[in-house]
Amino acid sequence: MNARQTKVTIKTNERIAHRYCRLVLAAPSLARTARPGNFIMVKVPDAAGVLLRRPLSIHRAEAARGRIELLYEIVGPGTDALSRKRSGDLIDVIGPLGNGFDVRTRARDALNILVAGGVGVAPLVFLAQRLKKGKVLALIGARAEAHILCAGDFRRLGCEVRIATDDGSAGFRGRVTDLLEDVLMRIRRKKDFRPVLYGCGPAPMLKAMARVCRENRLQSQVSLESHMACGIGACLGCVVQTTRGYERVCKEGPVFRTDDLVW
(Lines of atoms letter the chains of each structure in order from A and count residues from 1; the text may use other names and numbers.)
(Lines give C-alpha, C1' and ligand atoms only; values in the text may rest on other atoms or scores of the structure.)
(Ligands and ions follow the chains in the order given, each with its own letter.)
Protein backbone atom coordinates (compact mmCIF):
# COMPACT_ATOMS: atom_id res chain seq x y z
CA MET A 1 0.00 0.00 0.00
CA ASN A 2 1.40 3.37 -1.00
CA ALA A 3 0.62 5.99 1.63
CA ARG A 4 1.12 9.58 0.63
CA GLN A 5 0.78 13.06 2.02
CA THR A 6 -1.92 15.17 0.40
CA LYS A 7 -4.34 17.99 1.04
CA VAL A 8 -8.01 17.10 0.88
CA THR A 9 -11.20 19.14 0.98
CA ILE A 10 -13.74 18.91 3.78
CA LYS A 11 -17.23 18.11 2.53
CA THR A 12 -18.94 18.14 5.92
CA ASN A 13 -17.85 18.19 9.55
CA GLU A 14 -20.71 17.79 11.99
CA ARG A 15 -21.32 16.75 15.54
CA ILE A 16 -23.43 13.58 15.64
CA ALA A 17 -23.67 12.80 19.37
CA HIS A 18 -22.34 14.22 22.62
CA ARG A 19 -18.65 15.01 21.86
CA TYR A 20 -18.47 12.91 18.69
CA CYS A 21 -18.09 14.26 15.15
CA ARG A 22 -18.22 12.81 11.65
CA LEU A 23 -15.83 14.32 9.11
CA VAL A 24 -16.40 13.68 5.39
CA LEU A 25 -13.45 14.32 3.04
CA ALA A 26 -13.25 14.53 -0.73
CA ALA A 27 -10.32 12.13 -1.19
CA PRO A 28 -10.64 9.95 -4.33
CA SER A 29 -7.22 8.31 -4.01
CA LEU A 30 -7.77 7.38 -0.36
CA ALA A 31 -11.27 6.11 -1.10
CA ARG A 32 -9.90 3.78 -3.80
CA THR A 33 -7.03 2.31 -1.81
CA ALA A 34 -8.25 2.26 1.81
CA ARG A 35 -9.05 -1.04 3.51
CA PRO A 36 -10.98 -1.66 6.76
CA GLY A 37 -8.64 -1.09 9.68
CA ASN A 38 -6.48 1.50 7.87
CA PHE A 39 -6.06 4.95 9.38
CA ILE A 40 -4.79 8.35 8.34
CA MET A 41 -2.64 10.93 10.13
CA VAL A 42 -4.40 14.31 10.16
CA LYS A 43 -2.52 17.57 10.60
CA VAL A 44 -4.52 19.72 12.99
CA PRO A 45 -4.39 23.37 11.87
CA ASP A 46 -4.74 26.48 14.02
CA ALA A 47 -4.33 24.71 17.36
CA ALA A 48 -1.89 26.35 19.77
CA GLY A 49 0.67 23.93 21.16
CA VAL A 50 -0.45 21.01 18.99
CA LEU A 51 2.55 19.74 17.04
CA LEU A 52 1.74 16.14 16.21
CA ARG A 53 -0.77 14.79 13.73
CA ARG A 54 -3.77 12.88 15.00
CA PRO A 55 -4.33 9.23 13.93
CA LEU A 56 -7.95 8.63 12.88
CA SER A 57 -9.42 5.34 11.70
CA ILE A 58 -11.15 5.35 8.34
CA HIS A 59 -14.80 5.07 9.25
CA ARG A 60 -16.19 4.56 5.77
CA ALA A 61 -14.88 4.73 2.20
CA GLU A 62 -16.92 5.25 -0.95
CA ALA A 63 -14.74 4.85 -4.02
CA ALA A 64 -17.58 5.68 -6.43
CA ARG A 65 -18.12 9.05 -4.74
CA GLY A 66 -14.43 9.65 -4.09
CA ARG A 67 -14.78 10.30 -0.40
CA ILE A 68 -13.92 8.91 3.02
CA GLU A 69 -15.45 9.47 6.44
CA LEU A 70 -13.73 9.80 9.81
CA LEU A 71 -15.35 9.51 13.23
CA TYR A 72 -13.64 11.23 16.15
CA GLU A 73 -14.21 12.37 19.70
CA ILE A 74 -13.40 15.87 20.92
CA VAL A 75 -10.97 15.16 23.76
CA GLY A 76 -8.40 17.97 23.64
CA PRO A 77 -7.21 21.09 21.81
CA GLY A 78 -6.28 19.18 18.66
CA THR A 79 -9.62 17.49 18.05
CA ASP A 80 -11.41 20.63 19.26
CA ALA A 81 -9.64 22.64 16.55
CA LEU A 82 -10.48 19.96 13.99
CA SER A 83 -14.16 20.15 14.96
CA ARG A 84 -14.16 23.85 14.04
CA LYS A 85 -13.15 23.28 10.41
CA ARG A 86 -15.90 23.80 7.89
CA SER A 87 -17.04 22.67 4.46
CA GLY A 88 -14.57 23.77 1.79
CA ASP A 89 -11.57 23.97 4.13
CA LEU A 90 -8.42 22.03 3.24
CA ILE A 91 -6.62 19.72 5.67
CA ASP A 92 -3.32 17.91 5.29
CA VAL A 93 -3.38 14.11 5.69
CA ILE A 94 -1.06 11.12 5.27
CA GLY A 95 -2.53 7.74 4.38
CA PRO A 96 -3.83 5.18 4.12
CA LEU A 97 -1.62 3.70 6.84
CA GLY A 98 -1.35 0.45 8.78
CA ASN A 99 -2.42 -3.13 8.24
CA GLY A 100 -6.16 -3.72 8.29
CA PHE A 101 -8.52 -6.59 9.03
CA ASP A 102 -7.94 -9.87 7.19
CA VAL A 103 -11.23 -11.27 5.90
CA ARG A 104 -9.82 -13.66 3.31
CA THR A 105 -10.06 -16.92 5.27
CA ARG A 106 -13.64 -16.70 6.53
CA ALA A 107 -16.09 -19.46 5.76
CA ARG A 108 -18.97 -18.34 3.58
CA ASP A 109 -21.55 -19.22 6.24
CA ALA A 110 -19.58 -17.79 9.20
CA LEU A 111 -21.20 -15.52 11.77
CA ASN A 112 -19.14 -12.33 11.96
CA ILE A 113 -19.34 -10.63 15.35
CA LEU A 114 -18.14 -7.03 15.58
CA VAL A 115 -17.43 -5.80 19.12
CA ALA A 116 -17.18 -2.03 19.52
CA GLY A 117 -16.43 0.09 22.55
CA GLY A 118 -17.09 3.84 22.37
CA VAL A 119 -15.45 5.57 19.41
CA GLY A 120 -13.80 2.21 18.63
CA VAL A 121 -16.88 1.64 16.50
CA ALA A 122 -15.25 3.78 13.78
CA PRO A 123 -13.31 1.16 11.74
CA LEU A 124 -15.95 -1.51 12.28
CA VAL A 125 -18.55 0.27 10.13
CA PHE A 126 -16.05 0.20 7.25
CA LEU A 127 -15.43 -3.47 7.98
CA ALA A 128 -19.17 -4.19 7.93
CA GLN A 129 -19.31 -2.59 4.47
CA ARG A 130 -16.84 -5.20 3.21
CA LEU A 131 -18.13 -8.33 4.97
CA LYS A 132 -20.17 -9.76 2.13
CA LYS A 133 -20.01 -13.38 3.30
CA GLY A 134 -22.15 -14.65 6.15
CA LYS A 135 -24.16 -12.83 8.79
CA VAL A 136 -22.91 -9.79 10.72
CA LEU A 137 -23.82 -9.11 14.35
CA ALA A 138 -22.65 -5.76 15.75
CA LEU A 139 -22.29 -5.43 19.53
CA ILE A 140 -21.96 -1.77 20.54
CA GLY A 141 -20.88 -0.75 24.03
CA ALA A 142 -21.02 2.69 25.65
CA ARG A 143 -21.16 4.32 29.06
CA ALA A 144 -24.76 5.46 28.54
CA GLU A 145 -27.39 5.80 25.84
CA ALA A 146 -26.14 9.29 24.85
CA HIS A 147 -22.77 7.79 23.89
CA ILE A 148 -24.06 5.05 21.58
CA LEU A 149 -22.65 5.48 18.08
CA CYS A 150 -23.50 4.13 14.63
CA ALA A 151 -26.30 1.70 15.50
CA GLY A 152 -28.29 3.04 12.55
CA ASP A 153 -25.28 2.77 10.21
CA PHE A 154 -24.91 -0.93 11.00
CA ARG A 155 -28.62 -1.57 10.56
CA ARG A 156 -28.62 0.15 7.16
CA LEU A 157 -25.85 -2.25 6.13
CA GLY A 158 -28.08 -5.20 7.04
CA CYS A 159 -26.37 -6.06 10.33
CA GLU A 160 -28.13 -7.23 13.46
CA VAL A 161 -27.34 -4.82 16.30
CA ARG A 162 -27.18 -5.39 20.06
CA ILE A 163 -26.35 -2.60 22.51
CA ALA A 164 -24.75 -2.64 25.96
CA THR A 165 -24.55 0.33 28.34
CA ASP A 166 -22.70 0.48 31.63
CA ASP A 167 -25.64 2.20 33.35
CA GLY A 168 -28.39 0.17 31.70
CA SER A 169 -29.95 3.22 30.02
CA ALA A 170 -30.21 1.26 26.75
CA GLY A 171 -30.03 -2.40 25.82
CA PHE A 172 -28.02 -4.87 27.92
CA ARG A 173 -26.89 -3.57 31.30
CA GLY A 174 -23.15 -4.10 31.63
CA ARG A 175 -20.01 -4.11 29.54
CA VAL A 176 -20.07 -5.04 25.88
CA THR A 177 -17.81 -8.02 26.64
CA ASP A 178 -20.43 -9.25 29.12
CA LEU A 179 -22.94 -9.01 26.29
CA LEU A 180 -20.50 -10.93 24.07
CA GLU A 181 -20.31 -13.76 26.60
CA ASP A 182 -24.11 -13.87 26.78
CA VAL A 183 -24.38 -14.00 22.97
CA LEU A 184 -21.77 -16.76 22.69
CA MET A 185 -23.50 -18.83 25.37
CA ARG A 186 -26.75 -18.65 23.41
CA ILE A 187 -25.37 -19.42 19.96
CA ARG A 188 -23.13 -22.24 21.24
CA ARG A 189 -26.25 -24.37 21.48
CA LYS A 190 -26.66 -24.23 17.72
CA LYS A 191 -25.25 -26.98 15.53
CA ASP A 192 -22.65 -24.89 13.68
CA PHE A 193 -20.78 -22.72 16.16
CA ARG A 194 -18.26 -20.89 14.00
CA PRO A 195 -18.30 -17.17 14.77
CA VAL A 196 -15.36 -14.99 13.75
CA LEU A 197 -14.76 -11.94 15.93
CA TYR A 198 -13.43 -8.46 15.24
CA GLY A 199 -13.09 -5.68 17.80
CA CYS A 200 -11.98 -2.13 18.48
CA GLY A 201 -12.18 -0.10 21.65
CA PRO A 202 -10.32 0.71 24.88
CA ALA A 203 -7.49 -1.61 25.94
CA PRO A 204 -9.37 -3.12 28.95
CA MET A 205 -12.27 -4.03 26.66
CA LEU A 206 -9.97 -5.67 24.13
CA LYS A 207 -8.15 -7.59 26.87
CA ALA A 208 -11.49 -8.92 28.14
CA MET A 209 -12.49 -9.80 24.58
CA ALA A 210 -9.22 -11.71 24.10
CA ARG A 211 -9.94 -13.71 27.25
CA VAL A 212 -13.46 -14.58 26.06
CA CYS A 213 -12.12 -15.68 22.68
CA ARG A 214 -9.37 -17.78 24.27
CA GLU A 215 -11.86 -19.52 26.57
CA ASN A 216 -14.15 -20.26 23.62
CA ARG A 217 -11.32 -21.15 21.20
CA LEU A 218 -12.42 -18.56 18.69
CA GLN A 219 -10.50 -16.61 16.08
CA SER A 220 -10.46 -12.87 16.62
CA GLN A 221 -8.77 -9.74 15.35
CA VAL A 222 -8.66 -6.40 17.14
CA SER A 223 -7.69 -2.89 16.10
CA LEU A 224 -5.60 -1.25 18.82
CA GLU A 225 -5.96 2.37 19.82
CA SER A 226 -2.62 4.04 20.52
CA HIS A 227 -0.97 7.44 20.77
CA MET A 228 1.20 7.91 17.69
CA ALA A 229 3.83 10.49 16.85
CA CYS A 230 4.69 9.65 13.24
CA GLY A 231 2.25 6.95 12.07
CA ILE A 232 4.83 5.43 9.72
CA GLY A 233 6.94 3.29 12.06
CA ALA A 234 9.93 5.59 12.42
CA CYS A 235 9.62 6.86 16.00
CA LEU A 236 8.89 3.55 17.81
CA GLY A 237 6.48 5.39 20.08
CA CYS A 238 3.55 2.98 19.76
CA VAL A 239 5.08 -0.46 20.31
CA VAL A 240 3.18 -3.33 21.91
CA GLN A 241 4.41 -6.72 23.06
CA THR A 242 3.48 -9.67 20.89
CA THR A 243 4.46 -13.33 20.80
CA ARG A 244 6.97 -12.34 18.09
CA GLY A 245 8.52 -9.55 20.19
CA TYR A 246 7.71 -5.85 20.22
CA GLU A 247 5.82 -4.55 17.19
CA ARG A 248 4.58 -1.13 16.11
CA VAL A 249 0.85 -0.43 16.22
CA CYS A 250 1.17 1.98 13.29
CA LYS A 251 3.18 -0.34 11.05
CA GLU A 252 2.61 -4.01 11.95
CA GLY A 253 -0.86 -3.07 13.24
CA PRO A 254 -3.16 -1.50 14.16
CA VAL A 255 -4.96 -4.82 13.60
CA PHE A 256 -3.57 -7.89 15.39
CA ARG A 257 -4.84 -11.36 16.15
CA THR A 258 -5.72 -11.43 19.84
CA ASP A 259 -3.69 -14.62 20.41
CA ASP A 260 -0.58 -12.85 19.02
CA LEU A 261 -0.72 -10.11 21.66
CA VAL A 262 0.81 -10.38 25.14
CA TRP A 263 -1.87 -8.89 27.36
Ligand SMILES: Cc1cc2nc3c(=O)[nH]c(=O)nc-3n(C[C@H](O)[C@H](O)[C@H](O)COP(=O)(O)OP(=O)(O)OC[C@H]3O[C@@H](n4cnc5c(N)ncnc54)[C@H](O)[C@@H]3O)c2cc1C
Contents of the next structure:
Amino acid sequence: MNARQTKVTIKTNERIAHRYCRLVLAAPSLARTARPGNFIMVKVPDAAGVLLRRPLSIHRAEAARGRIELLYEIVGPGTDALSRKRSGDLIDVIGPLGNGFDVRTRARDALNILVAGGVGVAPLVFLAQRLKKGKVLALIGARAEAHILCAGDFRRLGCEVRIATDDGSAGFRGRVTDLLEDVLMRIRRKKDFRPVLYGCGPAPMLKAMARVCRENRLQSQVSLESHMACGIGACLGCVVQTTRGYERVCKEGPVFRTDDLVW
Ligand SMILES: Cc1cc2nc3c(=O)[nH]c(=O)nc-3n(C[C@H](O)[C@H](O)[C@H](O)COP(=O)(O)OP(=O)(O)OC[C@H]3O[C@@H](n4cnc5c(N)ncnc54)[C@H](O)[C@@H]3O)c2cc1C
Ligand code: FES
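Output block for the form predicted in complex with the ligand, input the form predicted on its own:
Whole complex next, starting from this chain.
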Protein backbone atom coordinates (compact mmCIF):
# COMPACT_ATOMS: atom_id res chain seq x y z
CA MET A 1 0.00 0.00 0.00
CA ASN A 2 1.28 3.47 -0.84
CA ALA A 3 1.03 5.74 2.16
CA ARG A 4 1.42 9.39 1.24
CA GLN A 5 1.89 12.59 3.16
CA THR A 6 -0.69 15.07 2.00
CA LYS A 7 -2.63 18.15 3.03
CA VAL A 8 -6.37 17.61 3.08
CA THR A 9 -9.26 20.00 3.57
CA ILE A 10 -11.71 19.69 6.45
CA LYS A 11 -15.29 19.62 5.20
CA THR A 12 -16.95 19.35 8.60
CA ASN A 13 -15.80 18.74 12.16
CA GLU A 14 -18.71 18.31 14.53
CA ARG A 15 -19.25 17.11 18.03
CA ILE A 16 -21.74 14.23 17.81
CA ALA A 17 -22.04 13.21 21.46
CA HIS A 18 -20.37 13.86 24.79
CA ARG A 19 -16.65 14.29 23.88
CA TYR A 20 -16.86 12.49 20.52
CA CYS A 21 -16.38 14.26 17.18
CA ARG A 22 -16.83 13.30 13.56
CA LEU A 23 -14.35 14.83 11.11
CA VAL A 24 -15.06 14.70 7.37
CA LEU A 25 -12.09 15.25 5.07
CA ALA A 26 -11.91 15.88 1.33
CA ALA A 27 -9.28 13.25 0.53
CA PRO A 28 -9.92 11.53 -2.83
CA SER A 29 -6.74 9.45 -2.86
CA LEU A 30 -7.29 8.13 0.68
CA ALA A 31 -10.95 7.46 -0.05
CA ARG A 32 -9.95 5.37 -3.06
CA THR A 33 -7.16 3.34 -1.46
CA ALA A 34 -8.09 2.93 2.22
CA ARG A 35 -9.16 -0.44 3.57
CA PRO A 36 -11.04 -1.13 6.81
CA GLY A 37 -8.58 -1.16 9.72
CA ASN A 38 -6.22 1.34 8.07
CA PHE A 39 -5.39 4.50 9.96
CA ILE A 40 -3.81 7.87 9.26
CA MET A 41 -1.25 9.88 11.23
CA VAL A 42 -2.63 13.38 11.73
CA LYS A 43 -0.35 16.35 12.35
CA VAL A 44 -2.19 18.26 14.99
CA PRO A 45 -2.18 21.92 14.16
CA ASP A 46 -1.52 24.69 16.67
CA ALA A 47 -1.39 22.43 19.75
CA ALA A 48 1.20 23.59 22.26
CA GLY A 49 3.52 20.76 23.29
CA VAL A 50 2.09 18.26 20.78
CA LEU A 51 5.02 17.26 18.61
CA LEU A 52 4.00 13.83 17.40
CA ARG A 53 1.28 13.06 14.92
CA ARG A 54 -1.76 11.28 16.32
CA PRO A 55 -3.02 7.96 14.87
CA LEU A 56 -6.74 7.86 13.99
CA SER A 57 -8.63 5.05 12.26
CA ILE A 58 -10.50 5.57 9.05
CA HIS A 59 -14.13 5.47 10.10
CA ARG A 60 -15.70 5.61 6.63
CA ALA A 61 -14.46 6.03 3.09
CA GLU A 62 -16.55 7.11 0.14
CA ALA A 63 -14.51 6.88 -3.05
CA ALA A 64 -17.32 8.32 -5.20
CA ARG A 65 -17.47 11.52 -3.12
CA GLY A 66 -13.71 11.63 -2.54
CA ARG A 67 -14.01 11.83 1.22
CA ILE A 68 -13.10 9.98 4.38
CA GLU A 69 -14.45 10.31 7.92
CA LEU A 70 -12.73 10.02 11.28
CA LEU A 71 -14.44 9.52 14.62
CA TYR A 72 -12.43 10.61 17.64
CA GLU A 73 -12.77 11.16 21.35
CA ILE A 74 -11.26 14.27 22.92
CA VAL A 75 -8.87 12.80 25.50
CA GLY A 76 -5.88 15.16 25.55
CA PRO A 77 -4.20 18.16 23.92
CA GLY A 78 -3.92 16.66 20.42
CA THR A 79 -7.53 15.64 20.00
CA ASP A 80 -8.65 18.83 21.77
CA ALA A 81 -6.76 20.99 19.27
CA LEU A 82 -8.15 18.92 16.41
CA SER A 83 -11.69 19.49 17.66
CA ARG A 84 -11.19 23.25 17.24
CA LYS A 85 -10.42 23.02 13.53
CA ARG A 86 -13.14 24.27 11.24
CA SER A 87 -14.48 23.57 7.78
CA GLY A 88 -12.06 24.83 5.11
CA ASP A 89 -8.94 24.37 7.32
CA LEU A 90 -6.12 22.21 5.97
CA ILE A 91 -4.51 19.40 7.96
CA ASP A 92 -1.44 17.36 7.13
CA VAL A 93 -1.91 13.58 7.21
CA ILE A 94 0.06 10.45 6.31
CA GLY A 95 -1.82 7.39 5.16
CA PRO A 96 -3.38 5.02 4.62
CA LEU A 97 -1.27 3.07 7.13
CA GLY A 98 -1.35 -0.41 8.65
CA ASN A 99 -2.49 -3.78 7.37
CA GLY A 100 -6.27 -3.56 7.80
CA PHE A 101 -8.82 -6.29 8.48
CA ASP A 102 -8.84 -9.38 6.31
CA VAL A 103 -12.23 -9.21 4.56
CA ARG A 104 -11.59 -11.89 1.97
CA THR A 105 -14.57 -13.96 0.89
CA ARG A 106 -16.38 -15.63 3.73
CA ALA A 107 -19.04 -18.28 3.46
CA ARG A 108 -22.58 -17.04 3.00
CA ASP A 109 -23.57 -18.61 6.32
CA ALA A 110 -20.96 -16.46 8.14
CA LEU A 111 -22.23 -14.33 10.98
CA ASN A 112 -19.73 -11.46 11.17
CA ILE A 113 -19.76 -10.25 14.76
CA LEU A 114 -18.22 -6.81 15.29
CA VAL A 115 -17.34 -6.13 18.92
CA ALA A 116 -16.77 -2.47 19.74
CA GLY A 117 -15.65 -0.88 22.99
CA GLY A 118 -16.12 2.90 23.24
CA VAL A 119 -14.55 4.86 20.40
CA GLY A 120 -13.08 1.53 19.19
CA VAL A 121 -16.23 1.43 17.11
CA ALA A 122 -14.53 3.83 14.63
CA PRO A 123 -12.89 1.31 12.24
CA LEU A 124 -15.73 -1.19 12.57
CA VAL A 125 -18.25 0.99 10.71
CA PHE A 126 -15.89 1.05 7.70
CA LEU A 127 -15.51 -2.72 8.08
CA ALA A 128 -19.31 -3.17 8.06
CA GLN A 129 -19.42 -1.09 4.84
CA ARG A 130 -17.04 -3.54 3.15
CA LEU A 131 -18.16 -6.96 4.45
CA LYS A 132 -19.92 -8.51 1.49
CA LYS A 133 -20.76 -12.03 2.60
CA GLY A 134 -22.96 -13.19 5.45
CA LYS A 135 -24.86 -11.27 8.10
CA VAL A 136 -23.36 -8.60 10.33
CA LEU A 137 -24.12 -8.25 14.02
CA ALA A 138 -22.62 -5.21 15.76
CA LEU A 139 -22.15 -5.41 19.53
CA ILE A 140 -21.55 -1.91 20.86
CA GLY A 141 -20.18 -1.47 24.36
CA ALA A 142 -20.22 1.85 26.22
CA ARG A 143 -20.01 3.23 29.75
CA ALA A 144 -23.57 4.55 29.62
CA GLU A 145 -26.30 5.41 27.14
CA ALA A 146 -24.82 8.86 26.35
CA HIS A 147 -21.61 7.19 25.16
CA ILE A 148 -23.17 4.80 22.65
CA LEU A 149 -21.75 5.52 19.23
CA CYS A 150 -22.77 4.60 15.69
CA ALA A 151 -25.80 2.38 16.40
CA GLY A 152 -27.71 4.25 13.65
CA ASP A 153 -24.80 3.96 11.21
CA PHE A 154 -24.71 0.19 11.60
CA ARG A 155 -28.49 -0.09 11.22
CA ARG A 156 -28.41 2.00 8.03
CA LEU A 157 -25.83 -0.46 6.67
CA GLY A 158 -28.30 -3.30 7.32
CA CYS A 159 -26.54 -4.69 10.42
CA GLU A 160 -28.29 -6.02 13.49
CA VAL A 161 -27.23 -4.05 16.58
CA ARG A 162 -27.00 -5.03 20.25
CA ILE A 163 -25.90 -2.62 22.96
CA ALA A 164 -24.13 -3.23 26.27
CA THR A 165 -23.66 -0.51 28.89
CA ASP A 166 -21.65 -0.80 32.09
CA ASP A 167 -24.39 0.90 34.12
CA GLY A 168 -27.36 -0.76 32.40
CA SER A 169 -28.77 2.58 31.16
CA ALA A 170 -29.34 0.99 27.73
CA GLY A 171 -29.39 -2.59 26.43
CA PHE A 172 -27.55 -5.40 28.18
CA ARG A 173 -26.15 -4.47 31.61
CA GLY A 174 -22.46 -5.38 31.70
CA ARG A 175 -19.43 -5.54 29.49
CA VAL A 176 -19.68 -6.02 25.77
CA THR A 177 -17.65 -9.24 26.09
CA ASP A 178 -20.31 -10.60 28.50
CA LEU A 179 -22.89 -9.77 25.83
CA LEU A 180 -20.68 -11.57 23.29
CA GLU A 181 -20.67 -14.72 25.44
CA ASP A 182 -24.45 -14.52 25.73
CA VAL A 183 -24.84 -14.13 21.95
CA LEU A 184 -22.48 -17.03 21.22
CA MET A 185 -24.37 -19.31 23.60
CA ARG A 186 -27.62 -18.60 21.72
CA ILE A 187 -25.97 -19.11 18.31
CA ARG A 188 -24.48 -22.43 19.40
CA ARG A 189 -27.98 -23.65 20.13
CA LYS A 190 -29.22 -22.70 16.65
CA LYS A 191 -26.16 -23.88 14.66
CA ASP A 192 -27.39 -21.84 11.65
CA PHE A 193 -24.39 -19.56 11.43
CA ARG A 194 -20.62 -19.63 11.58
CA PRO A 195 -19.42 -16.74 13.73
CA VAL A 196 -16.40 -14.74 12.54
CA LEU A 197 -15.26 -12.07 14.99
CA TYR A 198 -13.70 -8.64 14.65
CA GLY A 199 -12.97 -6.27 17.54
CA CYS A 200 -11.62 -2.89 18.49
CA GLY A 201 -11.55 -1.22 21.88
CA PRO A 202 -9.52 -0.91 25.08
CA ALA A 203 -6.85 -3.55 25.74
CA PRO A 204 -8.72 -5.28 28.64
CA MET A 205 -11.78 -5.68 26.40
CA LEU A 206 -9.69 -7.20 23.61
CA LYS A 207 -8.02 -9.54 26.09
CA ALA A 208 -11.42 -10.73 27.32
CA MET A 209 -12.54 -11.14 23.71
CA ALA A 210 -9.47 -13.25 22.94
CA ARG A 211 -10.35 -15.54 25.87
CA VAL A 212 -13.96 -15.94 24.69
CA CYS A 213 -12.74 -16.74 21.16
CA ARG A 214 -10.21 -19.28 22.45
CA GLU A 215 -12.84 -21.01 24.60
CA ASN A 216 -15.26 -21.15 21.67
CA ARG A 217 -12.59 -22.02 19.07
CA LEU A 218 -13.50 -19.07 16.92
CA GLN A 219 -11.45 -17.00 14.50
CA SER A 220 -11.07 -13.36 15.42
CA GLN A 221 -9.15 -10.28 14.37
CA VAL A 222 -8.66 -7.26 16.59
CA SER A 223 -7.33 -3.78 15.94
CA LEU A 224 -4.89 -2.63 18.65
CA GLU A 225 -4.46 0.93 19.84
CA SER A 226 -0.93 1.16 21.18
CA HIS A 227 0.96 4.43 21.63
CA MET A 228 2.67 5.46 18.41
CA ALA A 229 5.49 7.88 17.70
CA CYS A 230 6.23 7.59 13.96
CA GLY A 231 3.37 5.39 12.69
CA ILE A 232 5.47 4.17 9.75
CA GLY A 233 7.55 1.36 11.24
CA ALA A 234 10.73 3.33 11.97
CA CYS A 235 10.90 3.89 15.75
CA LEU A 236 9.84 0.49 17.19
CA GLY A 237 7.86 2.40 19.82
CA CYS A 238 4.66 0.44 19.24
CA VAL A 239 5.77 -3.20 19.36
CA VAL A 240 3.63 -5.99 20.81
CA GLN A 241 4.58 -9.55 21.58
CA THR A 242 3.20 -12.13 19.18
CA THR A 243 3.81 -15.85 18.76
CA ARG A 244 6.23 -14.87 15.94
CA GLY A 245 8.21 -12.45 18.17
CA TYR A 246 7.82 -8.69 18.56
CA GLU A 247 5.83 -6.96 15.83
CA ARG A 248 5.04 -3.32 15.13
CA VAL A 249 1.42 -2.33 15.61
CA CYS A 250 1.77 0.41 12.98
CA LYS A 251 3.28 -1.83 10.31
CA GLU A 252 2.45 -5.52 10.84
CA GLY A 253 -0.79 -4.38 12.57
CA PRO A 254 -2.83 -2.70 13.84
CA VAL A 255 -5.00 -5.75 13.08
CA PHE A 256 -3.87 -9.09 14.51
CA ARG A 257 -5.50 -12.47 14.93
CA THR A 258 -6.18 -12.90 18.65
CA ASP A 259 -4.44 -16.29 18.76
CA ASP A 260 -1.24 -14.72 17.34
CA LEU A 261 -0.96 -12.25 20.24
CA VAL A 262 0.73 -13.01 23.56
CA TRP A 263 -1.72 -11.61 26.10
C1 LIG B 1 -4.03 2.54 15.09
C2 LIG B 1 -4.74 3.48 16.02
C3 LIG B 1 -5.98 3.94 15.68
C4 LIG B 1 -6.67 4.83 16.52
N5 LIG B 1 -7.90 5.24 16.14
C6 LIG B 1 -8.58 6.09 16.94
C7 LIG B 1 -9.86 6.57 16.52
O8 LIG B 1 -10.35 6.23 15.44
N9 LIG B 1 -10.50 7.42 17.36
C10 LIG B 1 -9.95 7.82 18.56
O11 LIG B 1 -10.59 8.60 19.28
N12 LIG B 1 -8.75 7.38 18.98
C13 LIG B 1 -8.04 6.54 18.19
N14 LIG B 1 -6.80 6.11 18.58
C15 LIG B 1 -6.24 6.65 19.84
C16 LIG B 1 -5.73 8.07 19.57
O17 LIG B 1 -4.58 8.00 18.74
C18 LIG B 1 -5.37 8.79 20.90
O19 LIG B 1 -6.54 8.95 21.66
C20 LIG B 1 -4.75 10.15 20.62
O21 LIG B 1 -3.48 9.99 20.04
C22 LIG B 1 -4.67 10.94 21.90
O23 LIG B 1 -3.96 12.15 21.64
P24 LIG B 1 -4.14 13.40 22.62
O25 LIG B 1 -3.00 14.32 22.37
O26 LIG B 1 -5.50 13.96 22.51
O27 LIG B 1 -4.04 12.77 24.06
P28 LIG B 1 -2.70 12.28 24.86
O29 LIG B 1 -2.32 13.36 25.81
O30 LIG B 1 -1.69 11.80 23.90
O31 LIG B 1 -3.33 11.09 25.66
C32 LIG B 1 -4.46 11.26 26.52
C33 LIG B 1 -4.73 9.93 27.20
O34 LIG B 1 -5.04 8.92 26.21
C35 LIG B 1 -4.08 7.86 26.30
N36 LIG B 1 -3.70 7.47 24.93
C37 LIG B 1 -3.11 8.25 24.02
N38 LIG B 1 -2.86 7.56 22.88
C39 LIG B 1 -3.30 6.32 23.09
C40 LIG B 1 -3.31 5.14 22.32
N41 LIG B 1 -2.81 5.09 21.08
N42 LIG B 1 -3.85 4.04 22.87
C43 LIG B 1 -4.34 4.06 24.11
N44 LIG B 1 -4.36 5.14 24.90
C45 LIG B 1 -3.84 6.25 24.41
C46 LIG B 1 -2.89 8.44 27.05
O47 LIG B 1 -2.21 7.43 27.77
C48 LIG B 1 -3.54 9.41 28.00
O49 LIG B 1 -4.04 8.77 29.13
C50 LIG B 1 -6.09 5.24 17.77
C51 LIG B 1 -4.82 4.75 18.11
C52 LIG B 1 -4.16 3.89 17.26
C53 LIG B 1 -2.81 3.38 17.63
S1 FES C 1 5.07 3.90 15.83
FE2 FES C 1 7.15 3.90 15.17
S3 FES C 1 7.44 1.80 14.65
FE4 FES C 1 5.34 1.89 15.10
